[in-house]
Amino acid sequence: MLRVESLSFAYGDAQVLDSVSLEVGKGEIVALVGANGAGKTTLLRTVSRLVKPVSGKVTLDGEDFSRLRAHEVVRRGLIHVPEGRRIFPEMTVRENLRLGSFTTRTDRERNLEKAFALFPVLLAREGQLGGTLSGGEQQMLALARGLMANPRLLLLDEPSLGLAPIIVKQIFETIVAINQQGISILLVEQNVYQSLHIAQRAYVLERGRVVLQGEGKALLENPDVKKAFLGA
């Protein structure tokens, strides 16, 4: 479904992404992990045309996205949920998840319905400020706006960063739960062990090239991997 080939990025001479290549197929959870200054969320912005790559090519479906504006990335069903949930804290729930859906109006009311029933706590808040949720709630609320675009495929960049442990497990199962509607996912995450788990595939991200690839629950038993990111 997604296929990048060789891609390169540089901020000046600090080369950050060297000649990446991967792969998401239709109905996959794919992992992207990695330590810190890996890489990792340029390649997302990379990808959904955030930045301008140096090199290489990035394909949906078979269609180039290399002369598409971001906006145009996000009309053909490819959605970026950013690190930090950047959602709009002065507005309302509801405002932030009307806003979600500015390519997609004619389904808004049927994928606020799907959102709600997603995250039931944003039915009951959805009149308040987005400012004003809790960071779970907020992480709840990028993702449902995410959804509000009628994705064919999610990036998502560090969605469970500083939750509470029981709000974590509730992240990683709603993934799960989008995943299963039929939506691709590539998932960047601290959490190592959470997303190896749930993800079909993985690739290992080291000074911005790929160092390593395989099936998630393998790359657990992997030493390596278990040594960098897993304590062992």
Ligand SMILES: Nc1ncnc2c1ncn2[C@@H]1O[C@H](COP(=O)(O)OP(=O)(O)O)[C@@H](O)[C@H]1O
Contents of the next structure:
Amino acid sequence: MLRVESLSFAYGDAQVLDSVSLEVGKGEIVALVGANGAGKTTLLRTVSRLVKPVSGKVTLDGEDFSRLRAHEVVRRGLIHVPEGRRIFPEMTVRENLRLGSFTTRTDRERNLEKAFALFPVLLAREGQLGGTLSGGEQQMLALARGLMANPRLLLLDEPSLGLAPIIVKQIFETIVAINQQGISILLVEQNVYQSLHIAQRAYVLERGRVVLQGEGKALLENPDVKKAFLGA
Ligand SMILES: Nc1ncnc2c1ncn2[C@@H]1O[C@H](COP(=O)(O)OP(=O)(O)O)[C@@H](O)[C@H]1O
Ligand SMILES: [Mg+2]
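Can I get the form predicted in complex with the ligand as well, since the one above is the form predicted alone?
Full assembly next; the chain just shown is listed first.
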């Protein structure tokens, strides 16, 4: 479904992505793991066309993204839920969700119902300002806003960052539930253990290069992965 081929990116002289290739198949959860600064966020930003690669190619179901703008990528069902949530604190929960549907207005009411069914806590707080939500609720709002745009593929950047363990568990359960609705997911996570558990496949990024790839459960047993990410 998503194919990234030999993608390279640099900030000035600093090469951040070095010929990265990866794929996400239809219905898959694919994890992308790597240390801080490995280039994970940059990879997601390049795929969603927030920044332009130096070279390489991204296609979704065979369609080349090279000439597309970020909003055109959204229209094709590739939705990026960025690091740090980025909800609008001065807007209500419902207003935040409506903003997620700028490409899908005719489906707005149906999508709101679906989002509230998946996140009942947001229904209970629909008139509350985004900035007054807890960190976990803000993350749920960010995910729900992504769902408003009829995604076929979600790029999730550190959805569990900074959240309490019990909330982290809920976020991972929600990611699985979203995937079970047929939405493919490329997941970037600090929480390597849980992300490899729910991912069919995974890639390890090190200083902008893919150094390892395989099935999620197999990578959990990999000695290098254990040493680098699982504290073993
Ligand atoms: N706007 C920027 N300008 C210059 N360098 C950047 C910028 N954003 C990120 N970088 C650098 O790019 C590298 C990869 O960053 P990033 O993609 O955020 O990694 P990760 O998400 O894996 O932590 C880091 O060395 C970081 O310092
Ligand atoms: Mg990052």
